[in-house]
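Presented below, as structure tokens, is a lone chain in the form predicted alone.
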Amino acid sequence: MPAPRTVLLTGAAGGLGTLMRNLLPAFGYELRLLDMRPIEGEPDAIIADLADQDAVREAVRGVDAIIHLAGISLEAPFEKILRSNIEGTYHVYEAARQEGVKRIVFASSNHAVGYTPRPQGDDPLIPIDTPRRPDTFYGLSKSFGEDLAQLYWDKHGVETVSVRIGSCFPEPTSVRMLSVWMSPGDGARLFHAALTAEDVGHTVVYGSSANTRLWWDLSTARALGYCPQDDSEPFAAKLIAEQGELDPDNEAHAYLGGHFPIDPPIWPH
């Protein structure tokens, strides 16, 4: 599939949005930036709240594809998650339907399956079809987004690649992150693959680099044409010396979601 020319990047002022707005133009994209707050050095960015359906539709009008990163990226009270992550994502999809945009890349999260026990020892990698087990209202909103993407594909023909992102930073900052880290360069490569792969329907992929300590199966991402080039292992010795290895007896180390499933504890396990 030819690369879309103009891509709406929501959440462009956030951490991941900032990384992607600097990296994706090298793949030939003209980015239309959207966020709730002004973006330094980007006077043409659209300042709008996803709650404003008219503003969202206007932002979507005329683009070839959407990378939807906007929303609350940590746990928050349900009312805030509902407004930003659930209703806001619906407004993006409805605007895409109304304006005839046929490809969306949705920033899902590993927290959609956060209560899944992490692999240990010789355990197999976590497959993409593992049952969803959200660990927070935030993770629940990402599960909703995946289901919304499926509905809009089945009912309206809007294709989506839902990327269950681990942690995308210039370098990993914790021992857990050694398994779920996605370098910014690999993030841009994955988003490019998600925008250009043919016949994706609704495809769910895990988003990480080719880490030595990888927890999940990247086969569906590779099937899109994603070729990760980075590995967190060069950062391992320093992080382990500072923080120690993951402890299988530590409940915060037992799940894919890290400390999120047990902070605060909501049910005995």
Ligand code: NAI
Given for the second form:
Amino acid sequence: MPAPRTVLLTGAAGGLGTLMRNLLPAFGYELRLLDMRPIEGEPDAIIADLADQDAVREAVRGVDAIIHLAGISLEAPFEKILRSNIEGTYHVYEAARQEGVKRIVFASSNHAVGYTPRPQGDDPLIPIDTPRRPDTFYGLSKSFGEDLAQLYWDKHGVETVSVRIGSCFPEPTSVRMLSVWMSPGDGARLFHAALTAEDVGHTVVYGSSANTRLWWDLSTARALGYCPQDDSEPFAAKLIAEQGELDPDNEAHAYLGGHFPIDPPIWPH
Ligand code: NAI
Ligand code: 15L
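With the form predicted alone already on screen, would you show the form predicted in complex with the ligand?
Time for the whole complex; same chain goes first.
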């Protein structure tokens, strides 16, 4: 597969989309941006809802690969998740099939496995083939996306790297995030590896930095050529002083998905 150059970035107006549209051009990509919201300073961005199948197909036409970030990024009523995350992701895959785009990087989430107990003490790291345990309708939609990716690989030869992203923000802001944080720089390195690795078929990886307090196994990401360069540990002392260590008796600290299984943050729109 020739290295992709032109890449459609869906969800480009969002938090992660904004970080990636600033970082990925340094790797040599020409980004085509799409979001349902306008993007300040980006007059050429495609403003389209993933519900509009024709608009999605037009947006995909002529690109070498897709980084699919668009969607509801927290818990929401099922009907909204269905429209943006389930039907919307189907529209992206169908457009890729119809337009001959052979590589997708799908923004899955740790919430596809959010009910998995977090490792404590000497527990082993959580493997990538741990059973799916979505913690919300949101997590369920990411589980669907991973299965959709598998179907489009097996049936149509569209390759995907599904990245179960931990928390990709400029800095970790909670003690849990010390374990699941992905620095923006490592996020860009992981997306670049996912775009350029050969013969990925459908590969599922966890998306995080090389955190000292890591909860999961990064080996499938490293096998793509991903070399994380960051670690959340420099933020640990301050966050622990403010918030305390994770409490084994607190249910909101018991699971990989943090408080999503107990008290999920709700999409505001
Ligand atoms: P965000 O909520 O900041 O951005 C999502 C973007 O998608 C928004 O700009 C929104 O307008 C757009 N969008 C939503 N529905 C759409 C639709 N139907 N059509 C077109 N555009 C639509 O979320 P964030 O943090 O940037 O996350 C991006 C992706 O990565 C999401 O799929 C999220 O589930 C996933 N993810 C992010 C994590 C993180 O730490 N930021 C962690 C795990 C997964
Ligand atoms: C996600 O999937 C969300 O999109 C993001 O906003 C964070 O809440 C992240 O998971 C997390 O688990 O911290």
